[in-house]
Amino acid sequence: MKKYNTLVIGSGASGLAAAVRLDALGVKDVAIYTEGLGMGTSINTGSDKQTYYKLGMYGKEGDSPVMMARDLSAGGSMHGDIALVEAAMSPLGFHHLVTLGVPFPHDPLGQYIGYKTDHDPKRRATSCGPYTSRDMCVALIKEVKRRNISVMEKRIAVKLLTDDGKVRVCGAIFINRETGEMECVQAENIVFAVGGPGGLYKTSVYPAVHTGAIGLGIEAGAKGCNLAESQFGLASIKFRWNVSGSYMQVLPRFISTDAEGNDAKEFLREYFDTTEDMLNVVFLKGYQWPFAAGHVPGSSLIDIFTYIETEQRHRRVFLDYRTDPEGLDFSKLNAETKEYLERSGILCDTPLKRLEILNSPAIELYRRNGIDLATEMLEIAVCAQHNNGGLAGNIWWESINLKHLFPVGEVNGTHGVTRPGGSALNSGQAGAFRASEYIASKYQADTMDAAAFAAIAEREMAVLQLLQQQPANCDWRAERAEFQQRMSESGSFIRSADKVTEALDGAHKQWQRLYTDGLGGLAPEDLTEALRNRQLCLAHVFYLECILMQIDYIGSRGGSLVLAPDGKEIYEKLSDPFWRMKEENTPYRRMMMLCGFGGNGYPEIYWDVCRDVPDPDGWFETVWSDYRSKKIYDDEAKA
């Protein structure tokens, strides 16, 4: 068994930042355990212009941490003090990346330029292009290597270890996917940087190499929050990539075909009176890419119409950049659309030419992945993209109920109902910095007896060894396909009580089956994936339970639309009574939905009132004194 002060599980942008920051703060006994430095979402994903959201730093437009915090939490179901921490930490995290070589653009005077993103009243957003998070990872990996921080690859976490009272974490069990060998690691602290629930959905834009491991935290007893709040949006499926921003703003044709690729038609036309009405909504979809119940009617109708084609009519949907939509007349477009096209200098024929002028890397990205937009259409669907919920943490990103566990990145559910685009990248850096500072200041001493840990580890290893002595009856590929299909059918952006109730029955049965099935006779990779299925299946049970609670108590909001036969008509051209939405019960914007295991061993859900954004009016001498004495780390300390 190995032992470290701090174990970082995962090597995305937030996990890497935590390791680097810990080392910089003097915590040298650190190791990163990861499936691989080239795995995960951060290094394998992006969009047309992947956004990083931070405090405004350009020109004369005023900004402040409190102003940014209010915008971060404006969507509801987000704690105001955590929003203030993310805002206040954003300059530090951003400039740390700049010093490591991430090429965020600035002008000749050193000002870092910004632009407006969704849910953002100011110009706080910035970008390196399609690969912002990849650029972050590349720079952070270089720094990890420069600092000689230990990295163990091909390790997949299969169990978080806790003390007998489930008060704190004390280590983890990993499997080597190549050899099948198990390894126990003792750790005073765990930075849990395992990303979002990428393995839960069949229709997903998460990179195929990323599955997530939030189920391990839930299994260990960590509370979850806002699990029902996810983002979904249009994305390509042959190569998984968000078709946001300029992919929409150049006005491509939306084509549907039958399963064999025949009977092509511009299917959006049946829902709009004129071509310009249709194209104005397509253009707006670029700014408002994630599906949002608040944009129905509006740009999110595009997601619904795509859903109808793919899920109800069982057709395929494509974007075609080769020819203009029939009847395109720039002079008839609304002022916002026309002005953007004019100022961008793209009043030319074909969406591809417009995209080449506006954002040529967006074309090259697909070409490098085997898709030539000049010769073929781009198949798309409405895909799971991001979970705004996750494990619940405090203002130092420590789990609210499981001490020494620090969920950072997407696995930490800070975001609430809606969030400005790019805020997740900032949140990951802020969380990494906060967790590292707290560990360096409070948790460097050993408080777990080695003999006590050995007893815990041996007990849990014995359970795994016993399962390996029993033959495996489940095929992990079929089992994964089952819960992924269930989540895409019931837990996506179109939701109904009947569908989720039915899904939960199957989910609970599968959960019980996977946790009692043997693991004997499996090759190392199959053993790894069978173990991974256990925590993924557990997670999907909790997600569905929270989604059902949202349906019953909250209604349509954020990234989900709840159907109800007696609900509000969605759109006049959707006359089918199926398309009626349950309106939002808005007081729940002031609440956080928390979940965890109840006393009966099944999911338990309850509510917590959101804390307001603080309105600090500090005095330098007092703050300086509290900082020197480390009083700022006390549980009762307030912002």
Ligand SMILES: Cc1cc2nc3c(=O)[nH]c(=O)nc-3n(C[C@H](O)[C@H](O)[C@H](O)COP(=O)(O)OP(=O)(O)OC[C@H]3O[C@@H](n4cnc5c(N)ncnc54)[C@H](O)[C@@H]3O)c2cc1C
The other form holds:
Amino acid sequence: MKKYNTLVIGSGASGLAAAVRLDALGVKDVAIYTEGLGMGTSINTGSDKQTYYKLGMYGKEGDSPVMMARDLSAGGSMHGDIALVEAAMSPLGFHHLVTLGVPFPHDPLGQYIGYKTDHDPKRRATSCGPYTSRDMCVALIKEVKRRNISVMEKRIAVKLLTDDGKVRVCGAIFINRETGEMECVQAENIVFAVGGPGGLYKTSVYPAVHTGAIGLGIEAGAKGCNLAESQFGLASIKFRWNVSGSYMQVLPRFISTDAEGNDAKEFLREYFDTTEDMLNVVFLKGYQWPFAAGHVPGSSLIDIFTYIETEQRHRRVFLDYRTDPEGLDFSKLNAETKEYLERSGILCDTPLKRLEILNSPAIELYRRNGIDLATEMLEIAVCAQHNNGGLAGNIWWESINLKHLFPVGEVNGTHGVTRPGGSALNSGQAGAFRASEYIASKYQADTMDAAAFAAIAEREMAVLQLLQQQPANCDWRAERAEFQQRMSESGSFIRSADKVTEALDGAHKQWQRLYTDGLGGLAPEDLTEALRNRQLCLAHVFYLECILMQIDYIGSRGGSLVLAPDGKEIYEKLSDPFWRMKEENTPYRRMMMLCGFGGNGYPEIYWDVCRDVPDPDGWFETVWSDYRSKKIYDDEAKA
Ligand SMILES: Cc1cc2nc3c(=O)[nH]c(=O)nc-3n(C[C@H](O)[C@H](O)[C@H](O)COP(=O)(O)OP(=O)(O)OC[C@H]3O[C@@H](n4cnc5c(N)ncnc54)[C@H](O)[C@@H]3O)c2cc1C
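What I would like now is the form predicted in complex with the named molecule, since the data block earlier showed the form predicted alone; can you produce it?
Now the full complex is given, and it begins with the chain already shown.
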């Protein structure tokens, strides 16, 4: 057993930032427990230009925390005060990264230039290139090492420990995946930075190494919010990468083949009257990468047509950069597309040549990962990419019902229905700063004695030991494949009540099976993965329950389209009655969907009204006084 004041679980961009910030604020009794510094989404992912969203700080265009908060929460189902905190913290988190050496670009006058991203009316987005989140991790890891913060790798959390009343967390149990050894860690506070639910989906652009662990929080009793709100988009599947931005703007051919790679055809053509209509929408897809119900009809039709090929016709879909779409005539494209191609100097033949001029690292990236766009096609699908929901936190990122647990980063569901591109990375830094400040100011004292903790830990360890004495009947690989398949089939961007109801039947059965199966006789890695399956499986039950609720009450919005036989036709060339969409019930934009265990031990879902973006009109003297007296951390201010 070990004991720390604050245990940080996870070493992505948010967990690392929290550890650094805690240390800077004087909380020295901190350790990071993680699968590994090279694991997780932040250090293993990116896109053609990976975006970081921040407060505008360039030229004469005005910006303010309230303006940014309104844009962060404009999609609905986001608390306005949390949006304001994310906006207010944005310059701090951003400059912290800059001072640690993250190479965000600025001009000769020291202004951090920005560009417009999706759902962004200003030019708040910035980027270091394809690897922004990796650059952040590299800089933060260097700082963690410089500060001598203790890092324990190859530790997989398998249980969060709570007091008997489930009022607070007090520690966690980890397994070492190489040795199978279990370790109990007592902690006054846990910064829970385990990332998004990547391990829930088969068709996914989360890095293959990343599974996430939100199920541990749910299992411990922490409430979730907006779990049904996720983001999906086109991505390559052999090497997982978003094919956004320039990958679309250079107008590749969209090809589908049969399962063996024969019978190649440009499948988008059946849905458009002219080549130009088709290419204008492909171009738009570059700017509007994630699937959005609001872009149907519009650029998100491309995701639907891809889905029809892969999921309904069981064909494979590829992007081909080697030759031009037949009949391409630049002069016939619409003004927006033509002007972009002209101004970028890419009115030349072949998508590959255009990509070479526009963004040659985008070609190099695939080459480094064994795919040569000059000689082969790139296989793609519509993949799960981000969860806007997660565990529910207050304005200090502490769980709304489980004290001393601070979910930060993607596992905290601060975002609403939509979010400006890049705000996930901003939110991770904002959450890390807030949680650290609260812990440093309020939670440095020990409030649980060692004997009380030992009793809790021993009881939970005894349960695990008992399970290890019973034979393991389930094969973790088959079990994982089962729930991943179920989520990609029913919980992805095309949803229907029938499918999810049927999926839930299987999900509940699998949950019962995995939680009653033994863990005996398993090698360390198999034991680790079998334990991981339990929390992932539990999470997928909660996600599907929330998705069903979303289908019933809300309809199509954000990253998902709900099918309904009596719904609205979505596009004239999709005459199959299957493609009728249930329209959005817009009053639900004012509501947050919360979930947790009900008294009967099953998921229970309820609603909370969104708090508005505050309109602060503070007075320096009173704010200063409240700050000095620590009144700002009081319960009534915690929301
Ligand atoms: C392809 C792609 C492109 C993206 N592009 C953008 C973008 O342009 N802008 C943007 O803002 N966001 C983007 N995102 C989202 C963003 O990258 C993530 O939300 C963010 O990196 C998550 O950071 P995190 O610190 O929360 O989690 P992660 O970086 O995933 O870190 C989680 C950590 O927890 C550890 N962990 C997990 N489970 C356990 C366990 N049981 N025990 C111990 N450790 C555990 C992991 O090993 C890892 O260290 C993108 C995501 C993807 C997949």
